[in-house]
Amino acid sequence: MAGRTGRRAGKPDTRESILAAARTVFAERGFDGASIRAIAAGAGVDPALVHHYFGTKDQLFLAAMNSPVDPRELLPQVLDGDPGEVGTRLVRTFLGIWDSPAGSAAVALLRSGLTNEWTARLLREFLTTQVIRRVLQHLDLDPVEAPLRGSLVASQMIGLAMMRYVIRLEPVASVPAETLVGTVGPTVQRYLTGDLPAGPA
């Protein structure tokens, strides 16, 4: 991740005030509805100072989430290649993060989301706007179907993370990652590009 989200010269309490305001605004309005101006107002600072500390809204959101990774740096390895294998590559990349040193921070976020409504909202926004939306846009899917497809993918990915890293259900918790890639990946691919059942008009 670019260094714009790191600590900069200035008062530490200013930076923390911006982050606190950002978490509130992002949780209340969602990523799309949040604005740098609203976050600056909540922190009692000039919008230029928000940009000074954090750069773009995307970078501020990642800092507010305390995200251990920047999805924009990882998504090319998911999206490049055969569109029919995106689901498999997504699961492989996802597990690679959780099984890496960054995984402990991801587990902490997931555990917090189970008991804290604000964290749950932020996690939902992170997953849907920073990851799944970008995957769906790359695949150029029917916009009417995209929300359901995205929700199905999210349910599969978070469910997998819960069983493997939080609840630690065996043998899911200890099998090699590639075993899960080979079994869960095709399901995620079906959610992304497979036929959906016809619903009510």
Contents of the next structure:
There are 2 protein chains.
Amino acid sequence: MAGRTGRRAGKPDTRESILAAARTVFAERGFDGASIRAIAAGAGVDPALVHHYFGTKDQLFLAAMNSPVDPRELLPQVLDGDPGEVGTRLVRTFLGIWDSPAGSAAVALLRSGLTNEWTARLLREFLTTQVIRRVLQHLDLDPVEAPLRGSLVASQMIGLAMMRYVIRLEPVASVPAETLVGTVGPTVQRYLTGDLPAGPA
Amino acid sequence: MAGRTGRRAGKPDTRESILAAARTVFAERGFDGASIRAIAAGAGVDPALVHHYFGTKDQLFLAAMNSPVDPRELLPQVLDGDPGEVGTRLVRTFLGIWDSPAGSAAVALLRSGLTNEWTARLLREFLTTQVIRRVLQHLDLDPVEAPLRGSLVASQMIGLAMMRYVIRLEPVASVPAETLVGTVGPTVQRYLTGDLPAGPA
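Moving from the form predicted on its own to the form predicted together with another copy of the chain:
Complete assembly follows, chain above in first position.
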């Protein structure tokens, strides 16, 4: 898709100004509170130009985050099928991204999220609005419990990525992905659909 | 204990040279391969001075890592008691560190471990030699499976710390610690002593 992640040719200064303004506005207001209008104002350009370069607000956000993938393209293969196997499919798809050529960009994204409060806020918005919200909407979960379930899943998945691809702790760093699908998949499944003893607070 | 984590007065330049040399040697050779002799040589001082300032190799390593705690002091409260509840105790003790005044130092340690390959290597050595190895030695685990179990536990615990204290993903960031003890404790318990379907690779 031309221009989806911002690879379309254009005046580099304008594109970079828009991306810089987008990072600021998304970090300050969150994804939901950010508007293309505010981002355009921050970059000193017309809102139509932002749409022209980057498409929708979702697409601009992914470009601003340097996201290696568009979660919307991958979630169907996780969410479609037996709901009792969604944990397994989520771990398999997730590791597939990191084991692909996109993996180095994913490591960079994770590292950047740890650098300071500001980048952490962007990574949090990314997880919440681009991934977790969509998974939870698809599953038929108690809306009171759903947010805790989603953030527990994120804690396990991001921790797994950190140990396998960043810290490179053995043997998690080098076992076949399917070993982790088999061992971590049930954890993710329990967080999504199992009993949570303490319940939400 | 005087001087345990390097807080004893001394010539600041000498102390810093030793700590810098220690970080280099621990990162290059790993904890087990590093020697006080090599660290002393790197700092251009006598090995006796390293012992004088920092004590044992373990103590020097904790000082070089700016570790907020000495895991050996905390592990007894995790490991003593019903082995079927070790997961619960591990999560409770772990969150207790992060929720204490030592928490900000723990965040700094985690962030530094993400900065580059070199600091990641130090964090990996810290997890492996100061925490995981000691937990596994205490539990009566199949030695073939034990390393995978230990690194799965690390993936969940570090991921939990990242979401709660660094990324601050809600609601994991603000639920009471006991909610996480109740939900994540069983995961850690399964990784340590439960069936691992895929087994080690």
